[in-house]
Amino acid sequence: MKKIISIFMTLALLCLSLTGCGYEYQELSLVGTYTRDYAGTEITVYNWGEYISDGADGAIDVNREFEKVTGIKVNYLTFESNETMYSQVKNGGVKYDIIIPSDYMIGRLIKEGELQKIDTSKLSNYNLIGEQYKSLFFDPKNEYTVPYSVGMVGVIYNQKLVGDVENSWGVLWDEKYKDQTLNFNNPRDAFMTAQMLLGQDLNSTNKDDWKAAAEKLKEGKANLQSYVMDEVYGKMETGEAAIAPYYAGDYLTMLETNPDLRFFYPKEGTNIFVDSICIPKNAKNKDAAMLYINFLLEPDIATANAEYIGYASPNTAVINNPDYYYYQNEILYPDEKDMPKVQYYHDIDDKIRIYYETLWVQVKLY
């Protein structure tokens, strides 16, 4: 007979087994049900860096709590770009049970048959996902994905170092900030900064558009200190760099370390994205992966993750919770009148994608 952990059951009794291990126990109130039928098995989770509450500063350690509830061991690995994640999934060296890519990459993975379908009727917490985040362009029938977080890209700057700056992507090209600016070290986001400045469609199928954006990136390269991904934290928090395009949620994280940082959505527009939970086709432990997905949707867990990573949440239990640290935050949840012009990335025709990836290599070598 299945051992079921009851609805709203707190985990206080399990705390006893952790005495002396140094972990600050957090009581949870679970709204779902969880079996221990898969205790002793393992799942491998592949997620972005700094993208899950890990117990720091007394917060909930999500993976640790899942292990306590289900007895399933979590092997947790991280990536820093969709392209890195894609190459690892395609390589097949590691069989992942959970991955959390962005919208356009999900479209590509679905097209290439790399994802399994997810029966959302078996996720008791799926009803907590806001309707506006269901049936999106990359998964119109909600067959392969469960939304995890939502974000937009903007520009972070150190007011103490550079004062107030123009509300434009053009600051990355402004020579007065030479050697103080950064840009993304991945092609899709880096091209976006130039495409927006040039007034392009981010999903253009015109090679001339991509060529013009590449030339714009080359033009601005002399201005850059470096291309970065997660390194942006250290550079912006310490003042080593003064201006960087990055994700809004990460700005809020950096602001806690450096109060001199400021943020804006450029007037030309920006990228909006939805990162979603998926199960790869070669997952070894799908049933356990389904438990993990449902656990991530738990109000306590989803709130802890939203507070830790600083991104907007698609989970209504988070959004509508006045105790949520970022409740009605104007950067994550701007009013309609303050909403920037936005575009999603879509999976692009293979020929165009190969073309812009080739251009990106040229930009980096320029």
Contents of the next structure:
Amino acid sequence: MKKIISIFMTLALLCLSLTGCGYEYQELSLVGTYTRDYAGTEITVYNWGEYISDGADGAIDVNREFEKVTGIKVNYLTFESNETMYSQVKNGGVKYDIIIPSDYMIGRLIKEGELQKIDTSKLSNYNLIGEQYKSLFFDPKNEYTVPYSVGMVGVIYNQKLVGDVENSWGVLWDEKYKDQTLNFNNPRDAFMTAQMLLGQDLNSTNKDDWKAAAEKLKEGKANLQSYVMDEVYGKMETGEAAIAPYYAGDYLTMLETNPDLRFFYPKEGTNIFVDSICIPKNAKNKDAAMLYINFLLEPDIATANAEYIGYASPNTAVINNPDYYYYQNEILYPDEKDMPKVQYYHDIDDKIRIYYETLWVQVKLY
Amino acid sequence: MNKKSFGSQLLAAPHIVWSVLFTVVPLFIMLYFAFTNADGVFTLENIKQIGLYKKAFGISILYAVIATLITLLIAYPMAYFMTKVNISSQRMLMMIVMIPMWMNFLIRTYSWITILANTGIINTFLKSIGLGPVKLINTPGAVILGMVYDFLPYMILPIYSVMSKIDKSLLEASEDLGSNAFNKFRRVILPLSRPGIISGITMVFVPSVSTFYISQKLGGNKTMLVGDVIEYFFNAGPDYYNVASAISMVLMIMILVCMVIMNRFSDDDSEGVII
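Shown: the form predicted alone; wanted: the form predicted together with its partner chain:
Full assembly next; the chain just shown is listed first.
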């Protein structure tokens, strides 16, 4: 008897949990056509953390939908920095079919022959990509990349904790905010904050520039609470820290949790990046990867991703969709007059790169 | 004749294969990288560069020494106390020591963030009684605390296991011969528990000096221990494999030297010896 009851209870619990997390299935309307010829195969996707709509809060679970439509299994892995991604791709332990790095890293991967060409004529949705995001410096002929997401770095601050702050990178060095500020825990972005303040070219090939930026970072280090990457969310949302440079899109995500947060693009200028979809040269399932890329460009899918990520989308079907949550958002899509001075990161000469990546350790050890 | 049977040699085979594949071979790969440049040509350049990171070595050793001393100060009385209570209480205490070890140490470290943060448990309490906030996290103290917390069981267990085997009749003999409690401790218990202390020190010092995650999470990424430098360089890509290997090699040598020294203090046939 006991057994029957326990089985019954288990079933009841199971039903409950199923109704609890079962999300409302929205019928996708797909523009492209997707063959099931590759059903049963798998692809490995390597993307930034928190960088795809994963079905949370009833949104579309992009990977699951792709699996449903094509029958191709998606192994989805994430990275926290371009550099980590780079070393994983280089050491070749895992063969990735799709990677989504940033512009300068793509430049480097192309230069080192790590990527294979993508025939965009085979992507029926490629025409949705805005013209201003095509033919960028790292891929002038649009041979290797399909733009995925666009972002700019700015400064997030907690108005309740520190009031209004000066529109400048200098806030990170201001002793008024001692132990309340954060900075990036990766050399390129952290150096950027100092380089902007010093009025340097972000892609300077002069070692003295980098040395000066390192000195500037050392000078501000005592002021900082910590160097962070993804932990910035928790720290800014809870008020653990008050000022942090981070990506505009992530600010919008944090704002949902903490309405006291404000944002500005510093007057000295800032970094803009485009993360694009690429196929590594040793991909095992290129045809399936092509289907995946086209799927990511689908208006419904791209909108779901843009809403989840909160970054600007290069996809015109998203930008011009009045139902899009960030439609005409002035932080993601600033008017021409509000557009900050921006610089892209370029792939820097190895000597300089090794120089500043090593300097970064000295900043930390200072 | 000390010749082992073929059967008993076969029993050891899995472990030997394992050790060769995952200890000996990687060690040689590390040595190879440490003494070559990116093109595989022999060079001492990587070793010369290590001077740049002497501060990382310095603070790693300093933090590890402090953490080891603190764990010893906490663990020794704890282990002594554990041997004094009845057997069921001993089991109970043992459980309490072991339970945290069954959880992943990354998670255990992470939980300290919520305790020490400016908006964490301690500071929220201090603020509510008008005493805070106090800067706890992102300090060297927080890093050392993390080490102590994570590695404390490695100190308690060997000391306890040695102490619990001390022959009670020796303690009685010392009392019969007129020792007071202090002398009994100093002349009998302490010397007899030394192997446990030695192995405890080694088991705490070695992981502390080479740790990398604790300093990042509890130290706010503001400094780098040797482990952090190695991790950073390996993550930064193949350009740094040689330098990172050279640093790893020096760390390895440091650890070996320190184990040799520690084993000098220990009796050869004692139970707590590691190597």
